[in-house]
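Consider the single chain below, provided in structure tokens and representing the form predicted on its own.
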Amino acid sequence: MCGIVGYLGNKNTKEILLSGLKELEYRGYDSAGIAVLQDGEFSNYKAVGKLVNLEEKTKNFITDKFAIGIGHTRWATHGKPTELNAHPHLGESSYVVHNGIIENYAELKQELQKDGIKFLSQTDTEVIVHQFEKNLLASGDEFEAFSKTISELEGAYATLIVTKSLPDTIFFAKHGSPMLVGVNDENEKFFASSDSPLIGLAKEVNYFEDGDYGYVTKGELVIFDKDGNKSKPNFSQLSTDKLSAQKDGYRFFMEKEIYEQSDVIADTLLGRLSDEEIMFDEIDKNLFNGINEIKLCACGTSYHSALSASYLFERYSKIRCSVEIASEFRYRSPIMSKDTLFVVISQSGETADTLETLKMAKKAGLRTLVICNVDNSSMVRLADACILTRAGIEKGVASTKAFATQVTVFWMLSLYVAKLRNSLSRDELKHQIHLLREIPVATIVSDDMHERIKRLSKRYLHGHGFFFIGRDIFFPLALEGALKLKEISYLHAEGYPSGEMKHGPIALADPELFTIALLPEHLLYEKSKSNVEELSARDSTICAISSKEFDKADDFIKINSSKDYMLEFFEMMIAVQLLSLEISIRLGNDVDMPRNLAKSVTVE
């Protein structure tokens, strides 16, 4: 998730921008840059990789008088991580930084190119600065040009623009991506994507609402709301704890990341949905020509998202799908046929076992695809094609956002393949796309659910183990729920298909065996309910997660009634993540850094 900083004042602008970007490193990035307007002239510096590279480039650059500056850490979405694609982006006499995705950038870019504008980057962001300058040329008024530009953008954005003709002004706009402005008694103005870069600099901050736009000068902070009405800033005192600011007030990064899933899923969907089809500009449709099987290969949480995908590919795409554990696949002399698309899944793109299976598939001549969160990682460079999940950085070792965005990508990909294979009707495809648009709402964490889980978690701190059970695609979710609990609470937990209980595991049933039952209303509800009743009859302690009340449950976590089992899937995902979190917190564990585990497993 990209980071933005901005500064207007008399102090060392370069150091304030670089220091602010350093505070945003936790968000994840692959390039960085700053632009400073001082004495009527711009200075612009960009670097790929870590901020130390940008610091080295700017070591001889001095800012010791009034200036305005903007800075950015970029997480690649459109275009590779290169200096040309790094922000800030330049027009004729203006610079822009931007977080988010401009959905209609292709249309805007086409029109600008017709007007003779030459683009230097592959990014969607560059259209903003060129569109601004086009409007400025037409109107002659900077703020009018900025307002018109913002009205022409579709998608999500937090953006800052500075231009030579107004050397004491920073324009800002926010829609869908976070941004705030801070002020102090010296009339300095500071912009950032979160609190932490402003601690120690600003006295109070205003958090922009969606649709807010305006400008700052030495003496003014002017804000307009989404309807174009002038509004007063709503200032609040700034926290003084940098780590807390990075956590945005949450107790742990994992908790923050559970709450972020709604936003990052929206990022995953952006630019990839039209009314009637899924659009993956990053892959060639010919990738699927002659393909009769999809083989998915991954480890851990990514393996569970792959298992989930197998149900979607066979149900919607009507294509044979198999799932492999990477650490096993590499050693069992597998049969690999040329009509198979080999798909690897990894949050980091560096998982050693999975990377080796990708090399095996390439050597066998298979077409390959990687689902990954990190552009320019080893898997992304090696595979024939890549779909980025856009989850942003995960600081919690136990993955949450990565799983959510991987399953979202797979749902979209199954519909993309269904369109290619004509395996879904036009109406059903439109219906599925409509459901996809509802995932961000389904993954908003409600206070009622979290409070309920927090209260009941105290009853699940002992016993001899947990069964997480579910049917169909809820079986992989049960596996993922059990893994989350194991990782951070150190309690024994297993995921099982609900129908398998009677084939052995039910022998363990007693009051000290806790069963977390996933009971979706819209998928095999009666079958699943019957399986849970079998456990209840053997005195197992039951915690049911469902939209429908279940009288045999000792505890009940209610989710919202949904139109479709997939929306239930995502809301139940939130529930099992929160349950693991709250049990671990009650046990006094380090939720973000569980023992014996690493975030990126780069060894066998």
Contents of the next structure:
Amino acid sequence: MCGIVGYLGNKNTKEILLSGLKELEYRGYDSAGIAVLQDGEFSNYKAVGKLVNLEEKTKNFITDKFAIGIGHTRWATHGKPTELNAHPHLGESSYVVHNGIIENYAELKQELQKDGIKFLSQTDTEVIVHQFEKNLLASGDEFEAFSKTISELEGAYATLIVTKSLPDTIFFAKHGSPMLVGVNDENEKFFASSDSPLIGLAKEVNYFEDGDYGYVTKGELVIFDKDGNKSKPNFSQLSTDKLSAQKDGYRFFMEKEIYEQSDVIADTLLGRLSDEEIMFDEIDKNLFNGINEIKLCACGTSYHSALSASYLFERYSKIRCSVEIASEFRYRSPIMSKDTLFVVISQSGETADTLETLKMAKKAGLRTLVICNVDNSSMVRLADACILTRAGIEKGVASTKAFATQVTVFWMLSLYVAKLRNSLSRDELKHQIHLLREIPVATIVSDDMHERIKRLSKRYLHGHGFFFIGRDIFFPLALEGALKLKEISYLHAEGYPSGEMKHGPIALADPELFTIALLPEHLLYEKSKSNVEELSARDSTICAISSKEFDKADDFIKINSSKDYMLEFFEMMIAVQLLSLEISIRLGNDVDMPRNLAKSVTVE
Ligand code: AGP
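The form predicted together with ligand AGP, contrasted with the form predicted on its own above:
Now the complete complex, all chains and molecules, led by this one.
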């Protein structure tokens, strides 16, 4: 997720911007930049990679008098991580920083280019500053131009604009991406994407609401709401602890990332859905020409999202799909044919085993695609095509939002391929797209569910093991739930196909054997229910997750009844993530940094 900072005041603007960006490093980024207007002149610096590179570039830049400045750390969504694509973006005499996705940037860019505007970057953001200057040229009034520009943007944004003709003003607007403004008794103004950069600088802060826009000057903070009415700031005190601020008050980054899933999935979907089709402007449809099989290859949680995807590709795209564990595949002398699209899935884009299989596929002449969360990573640079999951940085070693966004991308991709292969009717495609739009709602964490799981987790702190069981696409979700529990609680857990329990594992059934049973209402419910009843009849302790009450369960986690098994999938995903979180917390483990594990396994 990108990070934004802004400052207006007499202090060392450069230092305030750079230290603010440092406080936002936890959000993840691949480039950074600042722009400062001082003595009527703009200074702009950008650097790829870590902030130390930007600090090096600005080391001789002095800001020792009144100035306005904006800064940005970029997590690439449109366009590679390069200096040209780094923010702030320049117009003729204005700069802009932006966090979010401008859905209608292509149309705006086309119109601006018709007016002869030259774009330097590949980003969606750059249209904001050129649109602002186009409107300023027409109206001659900076605030009117800014307001008009904001009204023309569609999508998610938190944005700051500074312009040479108003050297004591910073314009702001917020819709869908977070931003706050801080003030103090010295008439300084501070902006940031989250509150940690403002701790120790601002006396009180106002968290902008969606639709808020306005400007600050030395003596003013002027806010207009989504209806264009002036609104009073709603000031609150800042927390004093920076680390808890980075966790936004959650106990662990993993907990925060579970709660973030609804918002990041909205980002994953943004700009990729129309009523009738899926759009991936980062891939060429020809990638699938002549392809008769999709082979998915990954490790760990990414393997589980790949396994989930295989059900969707065969069900919706009517294409053969096979799934490989990378560490097995690379030593298996596999048969690879050129009509296979080789897809690797990786949150980090650096996992050694997965990266090696990508090299094998390329060497064998297969077309390759990577589903990844980190632009410019090794796999992204190597694959023929890439679809970014846009989950933002994932700090918790135990993956959550990366998994959620991977499955979301795969659901979209299965429909994208279905359209190419004409394997779904137009109405079915529209229905599926309608369901996709409901994922952000389905992944909102309900307090009731979390409280229930917090309470019942006390009963699962021992025992001789857990089975997570599910059928069809809920089998990979069972695997994922078991992996989450193993990773952060250190208790043994296995994911198993519900129908397989009678072929051996049921011998383990007794009260000390905990079975977490996934019982979706809309997919093989009766079959799954009878499998669970077999275990219950042998006195196994059952925790059922379902929208339908299940009287044979010792514990029951209720999810909302929904229209489709895929929405049940996402709700049950939240439940198994929270269950592992709460058990781990009760056991006193370090949820974010579990023993023996690394966030990215770059060695084999
Ligand atoms: C998941 O919770 C684990 N951290 C681990 O299994 C991880 O998914 C695996 O190492 C693959 O990582 P990648 O997605 O970055 O390739």
